[in-house]
Each structure stands twice: as structure tokens, then as C-alpha cells.
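Presented below, as C-alpha cells, is a lone chain in the form predicted alone.
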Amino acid sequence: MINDEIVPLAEAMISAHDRSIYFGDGVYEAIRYCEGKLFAMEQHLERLKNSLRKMDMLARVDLEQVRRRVDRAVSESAITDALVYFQISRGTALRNHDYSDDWQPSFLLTIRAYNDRREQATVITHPDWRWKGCDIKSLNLLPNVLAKHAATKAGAYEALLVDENGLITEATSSNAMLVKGDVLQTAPLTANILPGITRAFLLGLAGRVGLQVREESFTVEEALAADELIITGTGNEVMGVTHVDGKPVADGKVGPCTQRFHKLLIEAMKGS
């Protein structure tokens, strides 16, 4: 879909001239869509907000018509478990750095089946190269991209990524958890990462599965020692993480808190 009209992949086109190609200057989300029913949507959407606020994009994006688009594509894809990505770009203009206060946002999405369920991965670590801004859910992704590409060289799944003193933040395109005894332990929202939607949910669902949570930052060494290690996100649902470069974490395997969580999910995705 190009704003409001739905063409054929192959026909999609936008400008040359879009300020996603020169700047990476727009925001985007990706919602899970599960028999039916686009899932956390109206979180998705607070989060869209806040990252267009922080952008200064929010006074000419029209939410409403966000959500109708949304709700038109997934109705008309005929695809019944897909992942649907949409962006938000501060439109069309010749290059320049500044923008006018007259823009206009240019809308894009695309829906696809969502075929890549797994429960284990294994990952590495990798220097957190990115901006001081990764509340906000910008086009912004090239450290990512080299990140994720490094673990895809070393046969890993995904990159834990490692601030400057040490500590893991999130993942390339997922947050990361641990468990330990009872303990579910995350980095808080204030070590620049991403405020993800499955985090929230799964930090929601923790005395269900009899843990307590702690918000505060863990290092490479207390990921490797902790009972299971787990990544979350809406790509990537909850996997259990086996390996960290190469070495295990527990016993190898996905541990039981990992499988609970991951049951729970599908459910709520599915409405059950």
C-alpha cells in the first residue's frame, strides 16, 4: 500500500525524492496479524505516537486514517498469519537537511505470511553502535543492520548488543530477558532501547509464570550464568537463547520459563 492505494509488489514505487532514502527521516511499526486479529494494536499505535512526537512528525499524521489503512490492507491480503510493517516518512522534498513546516507524510506498508516461528536460537555479542534515541522507532537501522549481519556470518541467529560499560541492551531487532531463580530481570526503558510491545507483555505475564521482575541492566557474564536467556519481539515472538558466542547458556536448551511465556503469547495472539 503506497498511502491509499494497494498495487501488486512488483508495481510498488516511491519517490526518489522521499526523505526515508536520504535521511532515514520517518518512523515505522510492524504488527502482528493472527487469525483475524491484529495483535496489541492500540499499543502499537501509543508507540507510534510517541516515536512521531519525538520526531516532530505527529501534527501531520493523521492516526485515524493509520489505523483505517491498516485495517483495509489485512482485510484485503487474504493472508490469515502475517507480520505487517508500515512507515511513515516526513515526505517528498529536493535534499536538504532542514525541512519545511508544510510537509506532507508519505505512507508505505506491506503485508507478508509470517512463516518464521522458532523456539531457539543462539546469538553473539556485538558493540551497541547506535544513536541516543532508540525509544523512538526510526528508519534509522544501519548499526542493526551491521550487527545482524555479523551474526548471520558467524552462524548465529541474532546480536546481543553491548554498551560501553559493559551491559547488554537489547538485540538487533528484539529485546533481551533473562531468568534467574525467580527473577525475570530486562534492562529498564532508561538504557536507551526500544519500549517493545512483547517486552510489555511478557513482563505483564511474569506472576503467571511465577516470577518476579526486575528492571536493570545485566553483562554478557550474567547472561551466560542465568537460567535461560530469551529474546522477545514481534518478528520474533520468544525464543529461547542456547548459545552466547558459543557457549551455552544452562544446559543448552530452552528452559521451561521460556516455553511458558512462548504458549502464552500464541495464545493471546490467537484470542484463546
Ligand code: PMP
Contents of the next structure:
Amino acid sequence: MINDEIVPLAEAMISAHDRSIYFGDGVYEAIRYCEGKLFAMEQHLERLKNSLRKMDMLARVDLEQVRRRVDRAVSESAITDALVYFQISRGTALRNHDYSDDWQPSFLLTIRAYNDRREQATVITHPDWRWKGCDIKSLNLLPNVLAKHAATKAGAYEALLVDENGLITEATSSNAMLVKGDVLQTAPLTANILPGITRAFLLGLAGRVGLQVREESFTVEEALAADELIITGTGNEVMGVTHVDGKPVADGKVGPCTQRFHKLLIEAMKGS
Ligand code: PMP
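Condition change, the form predicted alone to the form predicted together with the ligand:
What follows is the whole complex; the chain from before opens it.
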């Protein structure tokens, strides 16, 4: 879908002068659509609003129009278990870092079947080279792209990003958390990480899984000493991390809390 038009993929065109091309100047969201329902749509729209505000874009984007476009796209799509992706850029203009105040947003949306569920992942560690606005879901993902490719090259699925103090912030497209005893630990919501919708969902369920939440960053050593290490995200759902840089976490198998969280997430997606 380009703005209000649903078009065949081969005909989906945006201007070469779109600021997303020159600068990655825009924001995005990815939402699960499962058995006729968009999962956690309000939370995604709220995060989108925050991203837009921090990007000085909010005044020119109509959030109700975004909602209507997403609703229309999923209702016209034949896919019942899908990943809905959309991005909103700061419009079209000849290349110039500055922008005028009367820009018009451009909107691009794709829907893909969700058919690559995985329960487990191996990860590498990688320096977190990102900027100081990682709480904004911006199109600028170059450090994430490079770290993800480094993981692939190393035969791993994801990369845990490690900051200059040796603390894990998150992964390239997922949040990271660990289980140790009866504690579920994950990095606090600062500008260093994306406030993941799946992260929030798991923290809300911790009590049901018999865990207390601790929002405190952890090191790679602490991750390796955990009972369970988990990555979470809209695309990745809930995955047990079995190995970090080739070293096993606990017995190198997906743990019981991870499995329980995953089951509860899938139930909620189907039921919401
Ligand atoms: N961190 C990053 C950097 C991400 O790209 C994602 C995926 N959007 C997440 C975390 C997980 O967020 P969510 O659970 O909202 O998909």
C-alpha cells in the first residue's frame, strides 16, 4: 500500500526523492495480525506517536488515518497470520538535510505471511554502535543491519548489542531478558533501547509465570550465568537463546519460563 492505494508489489513505487531514501528520515512499526485481529494495536500506535513526536513529525501525521489504512490493508489481504509493516517518511524533496515545515508524509505498508516461527536462537555479541535515540523506531537501522549480518556470518541468528560499559542493551530487532531464580531481568526503558511491545507484554505476564521483574541491565557474563536467556519481538515472538558466542546458556536448551511465555503470547495474539 502506497499512501491510500493498494497496488501489486511490482508497481509499488515511491519517489527517488523520498527522504527515507536519502536520510532514512522516517519511522516505522511492525504489527502482528493473527486470525482477524491486530495484536496490541493501541500500544503500537502509542509508540508510533512517541517516535513521531521525537522526530518532529507528529504535527503532520494523522494517526487516525494511519489506523484506517492499516485496518483497510489487513481487511483486504487474504493473509490470516501476518506481519504488517509500515513506514512513514518525512515526504519528498530534493536532497537537503533541512526540511520545510509543510512536508507531506509518505506512507508505505506491506503485509507478509508469518510462517517462520522459531523457538530458539543462537546469538553473538556485537558492539552497540547506535545513536542516542534508540527509543525512536526510526528507519535508520544501519548498525542493526551490520550487527545482524555479522551474526549470520558467524552462523548465529541474532546479535546482542553491548554498550561501552559492557552492558547488553538489546538485540538488532529484539529485546533481551534473562531468568535467574525467580527473577525476570531486562534493561530499563532508557533512550538506549526500543520500548518493545513484546517486552512489555512479557513483563506484564511475569507474575503468572512465577517471576518478579527487575528492570536492570546485565552483562554478557550474567547472561551466560542465567537459567534462561530470552529475546522478544513482534517478528521473533519469544525465543530461547541457547548459545552466546558459541557458549551454552545453562544446559543449552530452551527453558520452561521461555516456553510458557511463548505459549501465553501466542494465545493472546489469537485471542485479542
Ligand atoms: N528492539 C529493536 C531494535 C527492534 O527493532 C525490535 C523490533 N521492532 C524490538 C526491540 C522488539 O520490539 P517489539 O516487541 O515491539 O517488536
